[in-house]
Amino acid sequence: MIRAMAGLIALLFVLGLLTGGAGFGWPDPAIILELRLPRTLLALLIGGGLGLSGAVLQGALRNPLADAGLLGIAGCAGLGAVVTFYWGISEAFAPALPLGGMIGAAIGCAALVLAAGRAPSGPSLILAGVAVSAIAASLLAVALTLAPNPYALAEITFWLMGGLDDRSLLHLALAAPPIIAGAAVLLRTGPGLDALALGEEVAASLGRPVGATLRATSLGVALAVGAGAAVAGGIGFVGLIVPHLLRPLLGERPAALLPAATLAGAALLLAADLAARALPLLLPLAEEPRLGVITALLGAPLLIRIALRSAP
């Protein structure tokens, strides 16, 4: 299965390099290097980070509805980026947008760990995440309400819908290191997640410190998802549905899902980004739809199907 997904990712990656606004084909090498390659690599990295984060969070919190949005990290990253829009910093200094998002994600992670307490548990981390998410959403609403002009409001709203268009090698250089570092942290949580599946008390009796596993989960999600949200805006449903798609094939053991969830998340976002680019070529659309809208349209029906299948 891993080989099949790797082959699918390779195919989608090549198609991503060959598909653009002008149609399908091999363009000028400068277009490949400066536009399509960074966009395709970012889709691969961000999708992998979202899929892996969803699998780890659902295992750590023993909650099938857990994803990165539950902890508020993505919301804080979006808030940090919106601040750079609001004060005009991103216009004067282009890297300020992703950097602001990463700073917001770091602040959100720190607030999450502090709110969860010195000995975090699954319920305390969920409650802390809900609180951080609510605060970030409230501040985002304030920023939208007090936008200095309609153009700033439209730009902020457009960015929050998520997308990878016009992303450059600079965005890739800023986002790739934290995403890779976060994925490395999350992949090491496998044994702790297997122990947590038996309950927190059993995990502690097996010598797996619950607090350390949950803190590592928070840190890894902040790095992987926060950096992705800082560059691409809001992209939902990937981390939520990928583990559900894999469990019928790989079983319920959390650690067994992690490598496959990384690849499946990457493939899903590559396919969604490819669809966003191809739709204006196939339908009478003035411009390509936002990537966050595509993932929602793909994810919501799958989630409904999973819910109906699991109903008694």
The other form holds:
Amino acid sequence: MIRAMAGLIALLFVLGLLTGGAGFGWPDPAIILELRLPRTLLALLIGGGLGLSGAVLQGALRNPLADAGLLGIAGCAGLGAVVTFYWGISEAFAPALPLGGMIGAAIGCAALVLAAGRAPSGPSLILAGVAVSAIAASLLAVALTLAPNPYALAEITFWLMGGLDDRSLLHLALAAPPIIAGAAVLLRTGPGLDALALGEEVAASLGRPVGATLRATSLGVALAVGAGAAVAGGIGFVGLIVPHLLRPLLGERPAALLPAATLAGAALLLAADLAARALPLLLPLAEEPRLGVITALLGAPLLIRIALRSAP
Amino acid sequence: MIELRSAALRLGDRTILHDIDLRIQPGECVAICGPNGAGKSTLLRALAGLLPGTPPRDPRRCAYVPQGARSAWGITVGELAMLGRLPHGDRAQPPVDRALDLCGIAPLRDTRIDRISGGQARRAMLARAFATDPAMFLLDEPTADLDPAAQHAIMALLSATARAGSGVVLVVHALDLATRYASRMLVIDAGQVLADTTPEAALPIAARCFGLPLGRDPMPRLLPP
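Having seen the form predicted alone, the form predicted together with its partner chain:
Every chain and every other molecule in the complex is listed next, the one we just looked at coming first.
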């Protein structure tokens, strides 16, 4: 299973290096190095971070609807990145961009943990997340409109729908370390997530109190999703879909899903980014569709299916 | 040994537990009885160190099974029992196999916990506690949802476990089971310990506490195996 996914990722990675705006084929090495390699590696890292974050959030909140996008964490990350980017902070100090994203994501996580403390795993948690998400999206639009920037409308769609076009090696260097650190934190939450399956009291009696698990989850998600959203905008649904795709294959034990969710998230975002690049070659499109549009088109029908299946 | 000294708990303006001093020795099988809302589950949580102000327990030596038998995810019975190894940080198979055998659910090992009956799920939760191999079991109504034969089987298992040297504390509503299998009975009402003695001596106090007469039942009834 893991080996098959690794093979799929390798295949998508090579296809990613060979596909570009000019068509399919082996271009100038400079194009590979400057454009396609950072873009493909970013899709791999960000997708892996999103898939893993989704699996950990669903386990920690014991809610199959939990996802960094749906809960507003990604929106807060985008807002943080926009503030540092359009007020020139990241121009003076490049690492401010992922830092802004991570701080935004951390604020989103904190809001969520506060809500979870009052109503753990219930529908009100998702409602709170949707509200945080809406606030973040509105503030992001306000921030972009107020910023000294003539392309505000185009930029709003980028930050809300995400994209990896024109990302450089600098973006890769900024985003990779926090995403990898976040993934390392998240991959270690497995035992805490398993213990939480039986409720907070049993988790505490097993020596895995819920507070420690939620803190590690918040830290890891803030790093992985925050840094990802800072360079690629808000890419929704990857974290939501991936655990649902894997449960029929691997069972429902939360810890058992984590490594596979990382790989599946990476494969999914690589494939979505490949589709975004290939579609203008196949269809008469003026420009690439946004990455978040493609993941939403994949994810929304699945969300409907989950909703219908869990209905009484 | 497990000890709880002058534990008191207030929720809002209601006192759930009054000053309670308890000491449970290895080899004891202690039944906590009392009316609904008396504070039985709260006392068990206090013993487990799960209430604010109570001393935390070593999770490798003390296994706690709450009243509900639900899992957030559809994990298998085997995976559920394996959770009992979390405090040890290993995934050792032999103690898990032994626990599943003891609780009589080894054949359901690969069945999802949400696809079995309530009684079977209860046994799976108990198997999780046995898999930890603890010195002390704290069990909230381990015989709820079980049929009469299974109730006797589980109570006999718990009583044998205590005789083998572990401590067992269980909340139980069925007084006949408590008197037959426990070595010590705690009767509590309104957060206070009314009796802490042998089951025979505690029974009249329990009867008073429930407002029921104590006597011999002339009706035919199922007997233990």
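Positions refer to the first chain, counted from 1. Owing to the predicted nature of the structure, the values given are computational and were not obtained by experimental measurement. Rigid core: the largest C-alpha set superposing within 1.5 Å between the two forms.
- Remark: with the core as the superposition reference, the CA shift of Leu302 between these two forms reaches 2 Å or more.
- Annotation for Gly199: C-alpha shift under 2 angstroms between these two forms, rigid core superposed.
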